[in-house]
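Here's a solo chain for you in structure tokens, the form predicted on its own.
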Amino acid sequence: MEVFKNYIGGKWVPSTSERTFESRNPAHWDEVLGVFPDSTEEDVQKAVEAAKEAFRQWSRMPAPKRGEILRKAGEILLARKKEIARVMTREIGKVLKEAEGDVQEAIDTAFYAAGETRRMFGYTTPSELPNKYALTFRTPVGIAGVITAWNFPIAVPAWKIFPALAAGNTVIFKPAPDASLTATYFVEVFEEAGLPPGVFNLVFGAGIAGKAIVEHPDIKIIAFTGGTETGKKIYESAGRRLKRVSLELGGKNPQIVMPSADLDLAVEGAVWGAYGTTGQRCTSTSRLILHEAIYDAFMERFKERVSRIRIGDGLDPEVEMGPVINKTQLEKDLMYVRIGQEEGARLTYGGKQLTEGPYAEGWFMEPTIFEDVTPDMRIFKEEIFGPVLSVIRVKSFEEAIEVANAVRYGLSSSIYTRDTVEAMRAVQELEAGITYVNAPTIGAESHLPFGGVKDTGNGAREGGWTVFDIFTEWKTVYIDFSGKLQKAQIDTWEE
């Protein structure tokens, strides 16, 4: 059983902390993985003096020097994507495909990040006066504290991390616990890659490290992915200190499917937006809103296909999906069941936890489709984050909107037509921060913005060119060559 330690100012060291975690394979649970420090305040703090140090030469390197590194790390994390995509399914349960997948974002967004330290561009404008020129320069930020969910323990520490870097920004990074070891990996990567020390820092830990990163006065900017209610806590501290924060929280995404659609397409789709990553995903489809004239037609295609589901060990190429993260989350699945068979939605698949044979090691359970769900169920309103999905009739295309737009949240959304109105029109109308036509709701692209709306964050844009707006400054610079004192507004206009 291997210990691990912190990784600060480019040492590994250990942690002030007696206490220590398990991380183990939810596939098989007597499998640990490793041990990992519960780190304390004093373990933020020192992390926090070796970014400090560390900022000062890295903010100062030319962007496109610190673009060779990241690309670098790209170029090993190329390399090494098969080994780390193994280790992830084994800590997280992901199938293999998909770890190959989320590690295959992270080599997306490292060589656009890379790119970008070349295409940092200000604005240069004309000066309402003469001799003298104005123009804007993008500036790091200072330290920023990256706290990450584990279901894509790659991908998304990447979306934050490599755009930060690039816009010469110093990193803590603390991982969720469940996927300690894969975020280990991801520091060897850079420590390959030879970034300087104390620019990327790990600090392993739960409640206690987030907590002290979030209240550190040092640390500038927050970026977290995680539970909406933790996120607004998170947000009020931040707020309090006038901390930039980047907040990337749940949702309840709808799949709509209109009577022109492909239905055979329709129904690959709900299957990999419900079932992939067993439903794990802040994007996974868990309401699918169907069209009364297709909905009996659609739903026998669909629980015919759902039977076929492949489900176990990720690391085996046949399964299509894996364990449950833990055993809390199972329960929670399971309690949802509970609650959605007492508010009176008709279980019509699934539901049960899977224990014999190949399951009995493991956090697994079945496919799950509730029918009959209103907008008024607590399925149909809150995430659930695991295989359990919702199924509603409706009578119209605008029911349909309604339907899809009554929950709290609004990260992705889908809509199955051929019907180009009804398109354009549920691009326009679905309240959303993506919005897919004849595509599940899961499918980022690296180099595009992705964020939500209403209780899916606060605002805040990862991927693409919108992630820099999180981690530069703007600042402006008068350049007066005239030689004399010019009062803007003041000698810019006679009477």
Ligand code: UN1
Second form
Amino acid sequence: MEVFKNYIGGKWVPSTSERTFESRNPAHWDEVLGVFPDSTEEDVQKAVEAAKEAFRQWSRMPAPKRGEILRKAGEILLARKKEIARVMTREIGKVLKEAEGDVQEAIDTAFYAAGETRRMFGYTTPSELPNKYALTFRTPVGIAGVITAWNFPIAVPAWKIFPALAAGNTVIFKPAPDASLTATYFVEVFEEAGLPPGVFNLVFGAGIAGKAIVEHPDIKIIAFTGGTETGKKIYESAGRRLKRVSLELGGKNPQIVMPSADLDLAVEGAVWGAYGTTGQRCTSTSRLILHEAIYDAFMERFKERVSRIRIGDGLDPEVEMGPVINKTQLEKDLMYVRIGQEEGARLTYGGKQLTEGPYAEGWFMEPTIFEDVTPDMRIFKEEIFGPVLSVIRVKSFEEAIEVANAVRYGLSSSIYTRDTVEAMRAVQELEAGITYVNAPTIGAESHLPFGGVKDTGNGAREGGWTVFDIFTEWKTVYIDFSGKLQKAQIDTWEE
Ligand code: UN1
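Beyond the form predicted on its own, can we have the form predicted in complex with the named molecule?
Full complex below, order starting with the chain above.
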């Protein structure tokens, strides 16, 4: 099988690496989608040279002109949505409807970023001296290194790349190895849209390339989505080089259900939040916090609904839950099932790998429920990134909030209640970057800030207008038309 090429300086070029890796279909492991280069420092260096060269022209192009190209890319994504979604389902296993949603999130981001090129407002403010103007502009930073996880192969890169380009930066993108093929489609879209060569470069890799991007002195921004431990290493290394860093890391997202909740709605929300994308979103619901008054009624309906989840190849429109991404992740999920049992939690649904019939060819796992989970357990605290849900019984609203906040992560959170005071208090008290009221923990929209508190990140917010704080520098301008030397803080104003 031919080895895919990197995309550098507007050309598909072979890597200098001898090493390769494969991307395979998690639902049919024998199906190899492509062989990709495990790129080297030299490849990254070439990408940096191309991105540096392209920056000169791209950063000077009027932002609305850049916006026209981004809008075109959005239109191409829209036209190719179904085709790209199918590739994504084959490559990472998420069900087709969700894959289409993934592409749609990128389309929304494209149009939002394109529109923003006609705003990207600065401030004008009075000067403390007469006949002097004070104003500010957002300016591009330079080259942005974008390193992403496999679970949103188009949406998450798009969150970073469209705004980075809108602001006039150039980009080097290193996708997750398991999502490499989908990344080539993403690049093709920009190529088709007429993006100038070198503005957007793609370097595949499974180790060295990511590190080379983080360490390269000419790459001024690192935007990373992935695990907290890797994020910390990146932050440290990039911090030493004074880079701007945006980190979207782990989660252990709670859904609280209070006695006044619409239980059917809360059940549907929990099923979607915990098992949508096979529990492999950083926003997935991994802790269900139930008030004791509705515990039994909720769990009965919930387990009945979970038992009807159709598992299989995401290309089948009837399927609701696809495979786990790969063997390593499946083993991790099963390891946590063992840990949960050893810790004394009660495994009340699932917990096993599916190996018979249509499942024999891929990495499938049952939706899994643990009850009697307590805050000291590892399955309560640690991000699993699979279809494993911990259920916790609480006696009061206060206890629900305390339990929800008793983890080191703080990405998404949710409460189901019809009590407005509880809803308002949850909005105020839940330690999370995102709180949903009467909706599951997943489903963030592209025009709002996305990110988390505590160990979920470093305070950066992608999505919406806040993403431009990552991808722009401020230029402050003073224009003195008094015709004399005016000394700020020293001269006083006299009529
Ligand atoms: C992620 O899992 O990295 O809110 C992103 C959501 C999606 C994005 C998830 N819109 O679930």
